[in-house]
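Single chain ahead, written as structure tokens, the form predicted on its own.
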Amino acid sequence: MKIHVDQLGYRPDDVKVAILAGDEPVNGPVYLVKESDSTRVELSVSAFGKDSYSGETLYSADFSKVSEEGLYFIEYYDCSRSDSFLISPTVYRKVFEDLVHMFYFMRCGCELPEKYAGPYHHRCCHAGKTLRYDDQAMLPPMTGGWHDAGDYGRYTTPGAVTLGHLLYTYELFSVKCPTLLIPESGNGVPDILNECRYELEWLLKMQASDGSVYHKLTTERFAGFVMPEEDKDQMILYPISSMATADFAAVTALASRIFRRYDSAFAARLRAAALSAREFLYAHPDLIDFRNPPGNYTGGYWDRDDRDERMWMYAELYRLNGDVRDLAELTKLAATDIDKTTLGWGQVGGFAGLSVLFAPSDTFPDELFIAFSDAFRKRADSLMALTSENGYRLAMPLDGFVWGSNMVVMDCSAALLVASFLTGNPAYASAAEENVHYLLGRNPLNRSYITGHGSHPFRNPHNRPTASDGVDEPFPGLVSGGPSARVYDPPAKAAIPEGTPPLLCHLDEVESFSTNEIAIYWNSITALVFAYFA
């Protein structure tokens, strides 16, 4: 019989069950165990049945009663058991902290000394100057801002998104938020936003003169796995986009509203960015789509529809301007069947309701509150069901096994717990955690998704950094891509037959970007939703 648990563990308070699977059925007692004194609690176990998620037969013990602090395990009577793991109030402190600290391992454009990265220092990295696109020019160095996942490519509307999740992760949850060894510490500014200002840094260094914000930052092709400082191509400047303009617009809305407490001027200069893009964007009311020209083999990050973009910058900019020209637009986007609370790269309407939801109660008018806050009900509730509905109690949709699908899983429990934050139902909050402890090892594949973190943490990422360190492992706080119902990359075609559960499609190995890459806006919402239970 395998026992699948949260392999860091669980709060005292907290809903706690472990998954057992095995082509038996349960016919002898399950047992918590305490390590210290090997007390033994015995549990009750109920049967799931055939899981469409794995494909396994599944059981669950439920220890939800059991509260008292300490390092436990389940034991089977035959002997079988889980992994040890924690019941304490603070489990997820550390994972939380490093899930922020890996965006100082993800910076571009400078060194990182032995003092702040430890055995993953190294020299300064694309330093050289600029090719833009449009008409050759020769610029100078863009340097700054954070390599976007494995490759060492930066993209505006990821690190825009990227950047949405940290802000709101400060702005909701500040005191939580940790001191990191980063080379801003102790400059009065929390870390989280230091770490935020380098990329906004070079966010506002994407901007044109006419407002408008170039799309990417890349060299033609991915580079080979070696260090940043290594790779020598030329960096390009690629055209812009609207998609790309109003995301840049939105993020530095909200940055300029949370920086000016800390630091007016650069607060100021954020403002102007934001209302500069939207000026371009209003005056160019049709999608700007982009496209990988001929010869550009890096990411695309194209989408067919911007009004989303538009929705969440003009929610941004009213809150921090009032301006009644932005309500209008965002009243009129708001009315339309546009997605209101998905927190991804290409869908970021969420990000328009976490604006309007948190603002004061007086900013913006009832019906957008009421029409926001309605779609993150519904989204959640549709979300609590499948939780009933397979047997690792994953409020997640299954065909959401999709590339990234490890950030999908964390969108699904933002949503849950915006609607906990509305309506005070803590069972919104509970749905969400059973995707925390899915992530942390709770799995079929006996899997923590997370660098560093539970007793088997994946170990082997698709990033061109951790692959040519020299460093056995990785840095901690990455968070894998995850399983993916659909394979691209041949490893995982070699490995994984077609027709394997979702669960299953996994490969933890360099190679397999489709399954195993990471991704700053991974990270990101991770770190959104580790931040409510740290």
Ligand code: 9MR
Given for the second form:
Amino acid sequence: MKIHVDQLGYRPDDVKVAILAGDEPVNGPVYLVKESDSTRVELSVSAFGKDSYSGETLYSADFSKVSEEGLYFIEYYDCSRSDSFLISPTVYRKVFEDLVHMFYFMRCGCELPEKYAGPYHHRCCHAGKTLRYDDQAMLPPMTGGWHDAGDYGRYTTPGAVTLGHLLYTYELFSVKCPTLLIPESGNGVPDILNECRYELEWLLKMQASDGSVYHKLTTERFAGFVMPEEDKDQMILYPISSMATADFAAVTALASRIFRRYDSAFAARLRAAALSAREFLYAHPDLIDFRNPPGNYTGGYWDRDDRDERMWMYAELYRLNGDVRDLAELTKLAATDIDKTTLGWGQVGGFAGLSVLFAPSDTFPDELFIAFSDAFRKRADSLMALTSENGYRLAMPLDGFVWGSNMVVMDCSAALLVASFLTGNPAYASAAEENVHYLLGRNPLNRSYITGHGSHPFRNPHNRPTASDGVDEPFPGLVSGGPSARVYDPPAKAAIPEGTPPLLCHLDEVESFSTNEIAIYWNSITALVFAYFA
Ligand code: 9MR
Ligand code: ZN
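Structure of the form predicted in complex with the ligand, please, following the form predicted on its own?
Below is the whole assembly, all chains and molecules, this chain first.
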């Protein structure tokens, strides 16, 4: 019998369930065993039946009633057992810290000295001049920011979205945000904001003089598997897009609001940048799309709809400035069918929701609050219903297992947490936590999708520094993209036959970019969700 648990564990008052999978039916007792004194409690087991997410026949064993702290495992009468796990109120604290600390390791344009980066230290990278694509002008270096993912590109839309996750993590959970080992520590600013500022300073450089914002800064093609300082190809500043400009305006407005109490000059710079990006978009109401020019092969972050990005911008700008023009535009967009709950790289309507729903109560008109609140509640209700329709209790639709599915899993949890806040109903938060258990190993591959955490974390991320630094273990706190029902890379195509159930479509190999890459916005949304439970 295979017995899957959250490999870190459960908090004392949580719903606590282990999942059993086997070819034979469960036909004998299942125990919860406490390691310190070998006391055992027999658990009641329920049959789920055949699970479409995993293709397995599943059972669940509930031990919610046990709340005593300690180290435990689940044992079947035939002696098969689960990994050990804790029951403890602080079981998710360290992993949350590592999820936030990860961004330091993604810094570009500076040395990562051993003092901070330990064995993952490296020299300064990507500090050469910039070639502007539009006019082929050679510009000074545009250093700073975080590498996007397993590649060394820096892209505006995912960068802004990552900042959105992290700034809201700070705004909603500031007391839980960790002190990190980073050069700025101790300067009087919370470290999560210090880390955000590293990205923001770069993001500000991505704005053109007319207020518009360039879509990305990358080489023409992805680097080989080399350390970042060895990637010497020409950095190219690609054309602007309205998505980049709107995301930029939104997140600089959000950051301006948050940084005001720490550094008013920086907050003023952010606000001015947000306003000029907004002015550009008022003057350019039509979509300005970005597509990779022929012969250019780095990420496209292609979007076809900038209405959600504009909606986020209007919300943050109205919250910052109270300009009625922004409120009117926001109201117009919120009355359409644009998605209002997603916090993804291409769909950002959920950020407008966070801006509206967590604002002081007299900031936005009731009708807007209701529009966003209804959208979150509706989505949360359908996610709740899903937890009983699959055997791993996921609050996640079957068709969500795409490239970067772990982001979708966490986005579903984020929506549930918002609904829990809106209604005060803890069942939503409990459903959100089922997805946390999945990420931490309660899945058919028995794999923790966060490096360094759990008994069987993935170890071979598609991440260039990890693959070339000569250190055995990747740095901790990296989130894998996760299973993808359609795989696109050669090793995954070879290993995973078409039609394989989604939860099995993951390959812990460096070359598997479509299932096992890492990305800043996968980490940041995971941090946002884990902050709640930490
Ligand atoms: O995360 C992105 C995923 O949703 C898309 O399906 C995929 C293909 O377009 O691109 C992913 O983003 C990648 C980006 O284009 C380049 N840097 C690495 C990103 C993570 O794989
Ligand atoms: Zn770099």
